[in-house]
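In structure tokens, the next block holds one chain alone, the form predicted on its own.
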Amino acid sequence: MKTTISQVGKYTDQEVVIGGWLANKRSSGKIAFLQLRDGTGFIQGVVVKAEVGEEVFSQAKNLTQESSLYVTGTVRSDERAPSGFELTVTGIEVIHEAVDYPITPKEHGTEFLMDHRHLWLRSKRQHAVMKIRNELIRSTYEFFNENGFVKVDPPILTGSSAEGTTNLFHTKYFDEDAYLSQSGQLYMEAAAMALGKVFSFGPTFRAEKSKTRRHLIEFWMIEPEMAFMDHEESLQVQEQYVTHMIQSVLKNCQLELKALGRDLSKLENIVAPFPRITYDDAIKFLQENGHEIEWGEDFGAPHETAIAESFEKPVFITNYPAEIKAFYMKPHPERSEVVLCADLIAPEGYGEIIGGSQRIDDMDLLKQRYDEHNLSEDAYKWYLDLRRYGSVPHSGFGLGLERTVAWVCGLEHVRETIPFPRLLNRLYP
């Protein structure tokens, strides 16, 4: 019976065939231990010389790392194994012999591993990260589908920007200027006016010359927009969504979290509602704790980390100054100098994972913002139409997938959170 490693539990004490690769091996005079992987998981194959004979045992001892194989064996329960099972090997068929695989079990430097990212993905640690990333994506679709949202795909090539063109990649669209999208938000607002509650999931690009552990040049965003929804209602959706993702990972990725050595207690505490602190109070808190920052300045990584350390859950920082936020954010009804917005800061120093706000729904005010931000009314005429024809209160937010993966996995750098990261000095592989 041909099966996969993730499904061997169905065949306890039965003989199966698994197609996979040799991740590692060790052997003594009479027994060989094969660490096998097949993409669905990892399992140990045990080859006993007295049971398989000289030929198969010699074959097992001479296998090279990352050679591809068909392995025949009997599934055995083993409480010591991470998956609860191991394979008593009875036969081996080599499909392809790998020679001089460059990533050995010894330690390698970061640049070496990044140069070999196409192979590094095969490691147990990277496998765990990618499986958790996949679970976050799967649970995202589950949450929004169960809550009445419609998936809409905004364009990647755009003629305008949600937050200015300073950090955008410029290209030519035949005879016109175009940019790689830094956000699908404006288009999602249009979709919300047609479909009520919508979300997008796609790549976004920032031409920021940043080398921090939190930044990528290309990353993926989940961007919901909701008609007839105010800022407070949007915050509730955000915390419910994050709670759903974290609980889904805890339920479905126990092996992967264990492989990463993640402290589960840090994640088990992530249940809505989340604490909130205003920008005003955050500034006061930082000043009282020795940070040199004044009202009107944006927060950097050290500021966000200091605030997050005061809470065990993600924390919303609300009502930022209008001057440091995007043109489309709705002013606070009682304080025009701040806007109805919030950033959700992850615990443990992982920084902002969500930015959101209630959007301006008044056409005259939006025109005023165009002037203040030197935006072309011709380029944004279509966006103004959303306020001209049946404007309604509406809100939305964007979640950065890679920072969320880094937080959930407990990673030091976002470069491990995406299959092929694009960094300031890296476009290969």
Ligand SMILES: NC(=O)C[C@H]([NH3+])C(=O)NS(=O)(=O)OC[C@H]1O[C@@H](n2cnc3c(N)ncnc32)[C@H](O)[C@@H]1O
Contents of the next structure:
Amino acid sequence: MKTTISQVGKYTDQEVVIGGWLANKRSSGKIAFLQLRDGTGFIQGVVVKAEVGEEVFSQAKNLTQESSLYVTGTVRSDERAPSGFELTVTGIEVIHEAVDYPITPKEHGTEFLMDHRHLWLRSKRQHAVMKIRNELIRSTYEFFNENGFVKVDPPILTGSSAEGTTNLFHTKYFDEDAYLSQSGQLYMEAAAMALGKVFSFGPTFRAEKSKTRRHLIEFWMIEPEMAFMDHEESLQVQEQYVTHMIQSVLKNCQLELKALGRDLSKLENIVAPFPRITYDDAIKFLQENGHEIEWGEDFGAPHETAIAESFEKPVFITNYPAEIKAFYMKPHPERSEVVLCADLIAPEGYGEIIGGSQRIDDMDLLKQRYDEHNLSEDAYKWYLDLRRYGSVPHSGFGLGLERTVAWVCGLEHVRETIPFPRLLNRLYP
Ligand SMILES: NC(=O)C[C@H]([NH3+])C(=O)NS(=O)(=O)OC[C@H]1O[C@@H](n2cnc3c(N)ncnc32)[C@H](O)[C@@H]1O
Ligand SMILES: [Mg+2]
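With the form predicted on its own in hand, show me what the form predicted in complex with this ligand looks like.
Zooming out: every chain and molecule, the one shown earlier first.
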């Protein structure tokens, strides 16, 4: 019976054929242990010379790392195995012999691994990260579909910037200037006026010269937008969404979390509601704890980490100064110097995973912001039309997928959270 490693449990004590690769091997004169992988998982194949005879045993002994092969064997339950099963090998058919596979079982430096990302992706650790990334994506669609949101895909090639013009990727659109999308938000606002509650999921681009463990040049963002919902209602959607994702990973990715050595107690208590702290109180907290920071300044990574350390769940920091936030954010009704926004800061030093706000819904105020931010009325005329024809209160947010993957997996750097990371000075492979 041809099957995959993830399905062997259905064939205990039966003979199966698995197509895969040799991830690693150790052997003695009488027995060989083959670490096999097939993309769906990992399993150990045991080859006993006395049982398989000289020819098969010699094949096993001569197998090279990452050679592709078909293995025939009997599935055995084994509670010591991570998957709960092992294979008693009875036959080997080599498909293609891999010679001198560069990523050997010994330690390798980061740059070496990044230069071989197209192969590094095969390792058990990267496999676990990609499976958790997949679960975060799957549970995202599940949450928004179950809550009446419609998937809408904003353009990647745009003529405008949502998050300021300092980190835009320019390109030509025939004879016109164009930019790779920094955020689909403005288009999602138009979609929300047509469909009520919408969400996007796609790549976004920031030409930021930030060389930190949290910054990618190309990253994937989930951007929900909700007509008739105010700032607080949006925060409730955010905390329910993050809760759903985390609990889904805990339910469906135990094997992968174990492979990463992740402390599950750090994730088990991640359930709504999440704490909220105002920007004002965050500034006071930092000043009282020895940080040199004045009201009006933005938070850096050390500030976010210090604030988050006071909480075991992600914490919303709300109502930042208007001066340090984007043009589209709605001013606080009683304090025009702050805006109705929030960043969601993950625990354990993982920093900002969500940025969101209630949007300006008044046309004159938005026009005033265009002037203040030197935005071209032509490029943004369509965005103003959303306030000209049936404007409504509306809110939305953007969750960075890779930062969320880093937090959930307990990873040191976002480079491991995306199949082919684009970092400062890295466009290969
Ligand atoms: N629809 C919205 O309201 C989203 C809004 N226009 C926006 O882009 N907000 S954000 O710039 O804070 O980015 C949102 C999130 O996107 C992530 N982000 C933002 N920039 C990056 C980089 N450079 N690398 C990785 N992840 C990044 C991070 O989690 C942020 O919290
Ligand atoms: Mg932000």
